[in-house]
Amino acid sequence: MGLGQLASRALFRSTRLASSKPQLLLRRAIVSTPDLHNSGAAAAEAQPEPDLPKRNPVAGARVHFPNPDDVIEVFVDGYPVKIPKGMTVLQACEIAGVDIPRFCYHSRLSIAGNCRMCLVEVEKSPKPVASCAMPALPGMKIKTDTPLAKKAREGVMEFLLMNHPLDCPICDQGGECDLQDQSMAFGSDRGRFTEVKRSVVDKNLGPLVKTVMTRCIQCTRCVRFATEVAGVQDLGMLGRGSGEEIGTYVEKLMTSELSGNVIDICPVGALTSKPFAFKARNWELKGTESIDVTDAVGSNIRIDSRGPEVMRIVPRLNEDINEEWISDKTRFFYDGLKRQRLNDPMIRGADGRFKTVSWRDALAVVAEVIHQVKPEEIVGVAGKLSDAESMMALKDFLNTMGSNNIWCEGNGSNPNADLRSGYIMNTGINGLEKADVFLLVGTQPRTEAAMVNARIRKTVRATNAKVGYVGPPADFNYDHEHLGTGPETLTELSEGRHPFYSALSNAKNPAIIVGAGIFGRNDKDAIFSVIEKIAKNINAVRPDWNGLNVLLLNAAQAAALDLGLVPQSEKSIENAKFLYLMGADDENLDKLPNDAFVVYQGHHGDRGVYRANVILPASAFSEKEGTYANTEGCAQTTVPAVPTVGDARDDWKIIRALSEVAGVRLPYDSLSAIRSRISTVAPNLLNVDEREAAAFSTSSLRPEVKEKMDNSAPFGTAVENFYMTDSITRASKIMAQCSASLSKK
């Protein structure tokens, strides 16, 4: 056999091998004879690219290169990775698709480097290095899977388990515990510790967080979260050596409105949910991705349910809205969903007592009464928790009956809904991080929108942004200047006479945040006119930056104004003979005529039912599909997590059925049809998970206001009790405990 045949056969065999096992072979560059004479050029040109399989970053990690000159290349297990300067070795490994075990490291907290679980081997380093605290350097060769790194992790895990109790069968963290997972993946199959394990006394952190401090591994995540994100100095590390433990410096409760987040970030079972204790295992639960409706932020949540009951609520990641935190009210109000619920349609009898009736009878009574009153005497009020579909249906129904007196709770009797920029947060929640000076007018974000407050605090810590506040004395968790309590301070700022005006005028991106509590004032137009004058003077509204914001209070407000729920008459309640309350419990009905007929459509027996003549049971947000717009104008949807209670129905379906009984049938029978109707009124509400910015600014288009501000009336507090703001939270036993023990007296 000739050499040519041998060569061709060898080539054929190599191609077959390459096609069958491509991952085992590397391409080999063939260098011709002339190139051998020019060895330098050949080395430069013929440097082969390593034929490595493409890796996906861990958990969808993304790299942003603000400056292309700052890009460096490191090698993780031989795989080249380009990262920006300043990244740690652990972050480089994540981008390379290698998951490094860790307990103390958290991407949103400062680096502690005290668990030592993330040890890796770095070339030319005499010993393993903690990857979370080591900055990556150009050309660094990182090895994550060597015998040395494995042995180091086994040793660290053995030390961590040395004093850890064998509580897994009775621990609420079981099944979603980082220590369980990592001891299985990286630990040894045996331990050498035979001494008596230490134990630690449990701490009382309040009605929300349960502590079993013997399980604590001193990762200090909770301490860093409380100090850096929540802004309270409640937790700290005490003692040294084996006597080291985490606790409060003095015997006190954890008073932050974000305290429940320590449950999520605790990698072991030391901090768990007190209301959820011993209720269910995580593998028994069905998770449903939904939206929080207790405030106007629209935090992304996951509702975990078992059968017909909501068992717990945990946050979902959304960088633009709530990052990965949620407020305590969002996390723990869920038990209100099963208390004081309205199950069946009811009619108030002649003796004043409610009697259960069928849907047919209840709707027939309402339809009969609504035809007996004049169109201008028909009034509708949408509640705080109403979705866009039901508000659209209610507006269409009352308009068909000849009435245009319909509005949403919290928007006041005469809201200005002409321009979206006049009632949404124009910078966006995420955009607040670009601001360098804040002016808060009549708003206390810590109680009105805890996640917006957390974003402001994050900005203040990162950039030392200044915060000026106009309103009643309030509790902030960041440095601020209290400029005044009433509208006269705004006049001083608009005329440039106030000392804080220099900070505003020198700011590159000033942000003014106006509280929605001002909507209820008689002089609101004059106040907004002065605020717009301030914004114009400090150049807060420009093509590249709109710093004039309104912080809404309720989940329904933005969608209601988008859909045009504006009453025709300011005195519609006083003249009403037929009042339709769709989940509206906080509307002041003192001026309502005694002979008025009141229909209450809602899911809880709250304040609204005391005056009602007919009750129509509706489904809560966790039981229906609905669209909500948050304070920045981003439309999001809820989906059913649990079945409806009793004989309750979706809000829009009730109104659709009532319209047919009343002889004015609405032209939609499905959710898609009603959304098609919404598209003709407010198409932005159909762009789900997208924030559509306002096209025009109010400062340039709002007509001149002639009325004067009422300087004698200082700004009030919009939210008196953070834990009880709507019908669901007022029905919650957990929120009642929080209100009793944590609210400032």
Second form
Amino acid sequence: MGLGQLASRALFRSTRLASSKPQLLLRRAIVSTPDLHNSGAAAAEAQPEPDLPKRNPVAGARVHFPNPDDVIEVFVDGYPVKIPKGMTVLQACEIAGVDIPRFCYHSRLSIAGNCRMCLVEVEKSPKPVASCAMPALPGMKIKTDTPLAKKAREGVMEFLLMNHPLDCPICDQGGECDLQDQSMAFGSDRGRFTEVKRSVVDKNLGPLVKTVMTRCIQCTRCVRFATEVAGVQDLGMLGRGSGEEIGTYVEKLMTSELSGNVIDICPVGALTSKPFAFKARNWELKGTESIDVTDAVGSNIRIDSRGPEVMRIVPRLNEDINEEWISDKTRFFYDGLKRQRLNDPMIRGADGRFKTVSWRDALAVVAEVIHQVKPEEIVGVAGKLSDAESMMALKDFLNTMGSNNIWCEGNGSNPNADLRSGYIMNTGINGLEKADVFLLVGTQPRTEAAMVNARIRKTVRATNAKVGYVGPPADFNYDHEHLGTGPETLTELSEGRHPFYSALSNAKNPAIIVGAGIFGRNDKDAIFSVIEKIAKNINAVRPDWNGLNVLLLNAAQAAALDLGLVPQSEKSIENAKFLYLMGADDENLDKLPNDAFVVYQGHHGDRGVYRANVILPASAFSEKEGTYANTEGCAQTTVPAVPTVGDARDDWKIIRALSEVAGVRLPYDSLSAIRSRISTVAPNLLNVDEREAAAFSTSSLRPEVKEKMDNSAPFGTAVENFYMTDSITRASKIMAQCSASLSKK
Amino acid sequence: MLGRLASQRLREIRQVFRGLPQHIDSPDNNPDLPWEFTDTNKEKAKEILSHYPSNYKQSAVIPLLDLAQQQNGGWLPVSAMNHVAKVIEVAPIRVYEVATFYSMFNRTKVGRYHLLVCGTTPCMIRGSREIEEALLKHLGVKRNEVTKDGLFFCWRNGMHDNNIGTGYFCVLLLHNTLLSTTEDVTPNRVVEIVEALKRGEKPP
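The block above covers the form predicted alone; next, return the form predicted together with the partner chain.
Once more the chain from above appears, this time first in line as the rest of the complex follows.
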């Protein structure tokens, strides 16, 4: 987290759907009079160019002018810069390409102005000015490299280092420490402090965040993060003067699901990652940009690995999905990648125990069995963490064998994949910020998709948006109205009888978020049709705004429905004689006949292996290149960060090999070939990093539903334990600790 | 060595009689103990809240904390701070922040009479150290300790009370709302004052 990180902050949102043209700042030529009179001469002269080099904004940030008339010009180091009104001096300098050092300022938090490191000189100002807090006025002349500004920075740095312990060798933040970087760049070479430094008692914030509060420089970033972004007001600045401490006063653990982000935010080593403590230095680590698969958000992460081991996971900036944050589950589940791994193909012998065999034997056995079974008795289930390529391969394989009984976990046994808008977040995670009323049906975003919840909270905080929630009583970190617990509330809303309906109908951009937990219900079609009726009544589905969203639970669901993993019959499990589980651990196998032959292809020895007859080891998401579609329909790819374990292979390669051994050879041999196969089925999955909006909305095209909702069954919670949702998190020790100590009882 | 003495001094001074910036649960001070304003104080609290705009109830935190402290005999248990937080509708941590910031909010038990001896240079010249010694010996406690019957004593460094400002000795007494100083004392006078307090009389 050094200046490099400083430099990599994108200032303003670049809307992906290109609704507003970003304006790159170019050097503006200084012309004194409009060339009315001597146009010829002016043209001949071209434009008098000041000999300043072309300035690019810091880290390629782009400026968004919300109101093109409201543009003011300031001068940064003599260089003129056009900025929207209301920007601070620091932001103006960033656009001008000047990186001003700071500790307490963070672009996503409120302004504190207490570190004083951002002091710059402004003409006609008697004192240096805290650039993070000072709004830029028209015609201001800002100077960042004068002796006064430099002296100010050196002085502030000296003060900060006065009470800072000499912990660099033992501090985890060494190498990525803002204090280290800025003292090298802006500090003086010697200090004058000869007294005794103060020390502070460490606080216990839980199993995830390690605190060494002596190192704290009281920038209050963590306090502001906890109050504003995470919504839990746990941390505060206690005491005063040099005895100030950041703490919770009473012994309280940080139970928020976003608590790990304070590790990134803290500029010094006061708050660090407890599982990663003393494990590695940041220069030893190789960062691989990848995608998180623990939930359907698809947060962008960077997997830091050293050799074959994943050492930690840190967030990547993605304005449209996760901004700069990731949930605790995403951040800390990586140690599950080292435990309970399947590394060799195994066959269950006659005595019930597994025996390690070679790939050839395992595939031969599977191929033999699959030919002895009738096509309609072959069933395939794709797991939560499956990527699009492997699901495509599985579907093709099963279809070639004559069966169409394939679905993805979490989609229910009768998913409706006809219209894309019926199963993705049509508004887009970024678009939720424009909503002014939310209706959450059967979904608890805090546990299901923490980043979506953070976005909702951001909207509620910024615009006081109203939130109505239908479902079991749950913990929210923003104000919400609990409208009811079951489908009868939906009926009331659709008929306009419920008091919340007036808020919904008066909203300019209402957003309805339906949880994917509803997919498992028998009356889901009825529920969806009622919700669509509500949406139509409140005009939530318009050409410019589609407020009807589905919040998916698993990383694989959206791609599965895009690829058409819809089973032929709902009762496939009961009649199955051959079951192919591709990483599917949470499927209910009670109804499976006892003589069914189960093949489990996955990376962890989780619940799926108990019933398996053959185990085929596959690689986890950090070891393969796979395409995942998140809940808003944006396709993203993971990149292999570490080599895979043992004899495991990529999922789709196993199925391709199996198909060859079974005699029904699939027509693709390489990743590009399978991706071109995907392009014939769901070309949006190949449009990586772009959110593909659904073309048709469900309200106009879905047929009338005859069934009634089951009013006796209230909505349930889809995610019981936030920390243990899939095979990797269940294998993780850190998640087990979190679940034991941090889960809200 | 000097450094160690200096840090020890600093710790003594800044320290425990007001409470650390961390709360440690004890049987008589933990969040599970119920605490509420008395009925009269509830009225007073409502009156205090009326001074501030209704959407900025948190501005009333300091007067309400003062009221709570007076009700509780000169100190604030954590449950009182939680109750005040509920009254002004903020998270408890915000109240904790305010209470730890101001030195007159005691977060540990203080005695009924809180005696402070000014220890600044002018008073020291006039012998405040002897006064302090006499007081300590008479009461039988060390600095920042509470006597058995709840008399409390501490030695304030660098405190020029604004009543005084005369550079004479001062002994400042804090007894709930009683805030009085006695200046120009001698060691004998101090003992007399303490005896008077024990009897329950207000010293002149």
